[in-house]
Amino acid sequence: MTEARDTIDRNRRAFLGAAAGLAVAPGVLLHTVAGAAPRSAPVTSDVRWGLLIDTAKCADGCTACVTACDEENGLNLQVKPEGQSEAKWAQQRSVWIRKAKLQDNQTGRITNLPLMCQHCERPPCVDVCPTGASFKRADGIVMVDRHTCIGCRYCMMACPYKARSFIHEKVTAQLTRAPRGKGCVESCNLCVHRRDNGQESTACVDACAREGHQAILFGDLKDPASHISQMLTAIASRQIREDLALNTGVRYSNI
């Protein structure tokens, strides 16, 4: 009896392990988060998540952070509609991080930087949203509720960073950890599924570290003992469009 039970248990574990990569509904893939525990307490304002990006370490031509973001959130599953031109697809394809290249007109210095949702303390996208679909969590993460988004795209017009994308086509493949749907707006959410499952980093940070650049740092901006807070104290950093006084959660050094 014991041997039979052990065999059943092994088979059951093997089945559950295989199910992690199966489609649980048309176009929806189930993924598990290894070594993570789901959030058991409400989100609070005791923390504020953010990024510090050292542009001096951001390598020209490297797109590791972009690729990692795509894979983490299922953006790599997007398929160009049949008959659509490459130019139009490039404009309509959802992108949560893009590499921007800046040149100083006086010195000619070139600066590369990843640009994503800046997770403003006072987000213009939230101010203009007529349904409340654009909102800021207590921990500072700016998000979009796809269930209440009506696709008006006011938030896209209000965002000074052009950080949001609109889903023009029916979504035929997606991840359960990052649900997507036609007619909705989306943008970087600091890998919120990781935040809610006890993980300590983001996909872009991990990818940048694997490449050996260490250009992106993630952490709690409110914790004076966190690495990101200590670095912000030790080095000069800037916000993109400081003139707007949005108190962004993403800061840049060497820019």
Contents of the next structure:
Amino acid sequence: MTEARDTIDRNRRAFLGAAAGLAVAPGVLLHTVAGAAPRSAPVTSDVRWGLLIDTAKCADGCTACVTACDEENGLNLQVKPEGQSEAKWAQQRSVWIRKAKLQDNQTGRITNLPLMCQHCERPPCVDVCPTGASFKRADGIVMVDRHTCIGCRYCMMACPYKARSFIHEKVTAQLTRAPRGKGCVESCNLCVHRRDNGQESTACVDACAREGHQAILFGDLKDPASHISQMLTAIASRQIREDLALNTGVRYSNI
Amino acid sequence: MAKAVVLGSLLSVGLAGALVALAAQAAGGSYVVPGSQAATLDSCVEQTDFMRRNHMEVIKHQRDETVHNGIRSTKHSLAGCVECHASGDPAGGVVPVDRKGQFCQACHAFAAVGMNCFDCHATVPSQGEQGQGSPSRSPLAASPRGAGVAFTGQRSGEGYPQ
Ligand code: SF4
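What would the structure be for the form predicted together with its partner chain, given that what you showed me was the form predicted on its own?
To see the whole picture, the full complex is given below, headed by that same chain.
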């Protein structure tokens, strides 16, 4: 299925590429120009956005990335529904990044890492979605089109990373850059508004760097010259649940 | 039978009334809120008549372009509607566009059409939020509210493909 889709895409891209070539200089120029202004050409699969997380640098007790993500996407504006217990709210509130702590029971070694949507190349959430709301953008970002999401939550069940949240109650405060409302599923979208406005990194990457940890690296996995690609070539990294062969866009080193 | 006729005529009187009201709106009446940027402009991002009938198609088309293709440069963004149609309150804040009597709410209430955009979307302008780059907003962030000049470049673009 995916294979077939890729083939079709390639043909279409070639056609579009040719068509665009008449009007503007080819891809390279578009890419640099896109750095300054909001995007005016459709995203392409010439890039694939991803993260490389060095768990050795991720500090115990630090939640800077989680806080930054909350502020970037208006998740800090969530309020506990009246009468709901703290325990239930802690389970139900939307969370796009979870800070996980793993312990090797034999050696006692502890690993800290942020866990968010892994932006799979073959995302199970997309496979199971009955409406097509859960989709993968051409540039590799896996996200929910809230206009078509019916809130069935199949995708939440399918996700091996428990990366998605459901909005249970009416939302009264949201940011212009991150619309969100009751009845839809949501998850990390690699700060898609930043991508489309030509910004450099993601909120979590910036926050981690501000704290002096620099545990998260963001970049284009398809560009061999990008910092992230070079790091992936140079150091050992792993996918979480690599046995599932999802080819995740988020990679971890030192686990 | 007679009852049905009476009911029928009552209904048609009501309908005619509604049509008259609609005509009045079309003939120059408007729900544009004084004090909003929209009040200082001759027309919306397209001709007013076109927008009255087709704004929902325009923003629906745009939403797919934005969500799936990442295109955020066009003038047909919902955030642009909010930016331009929201008005200030005396206390210095901004009145949400879905508040009673405000542009979006008032017209939708008149037309008896539900409005779900704002279940998810912000009802007040972004006010310098980072990561907002649509041309309907970034130039305005630097200019005082109501300075309609920022819109000239945008409105001179080619029309919505029909
Ligand atoms: S909750 Fe929404 S995105 Fe998830 S599977 Fe159902 S319709 Fe698709």
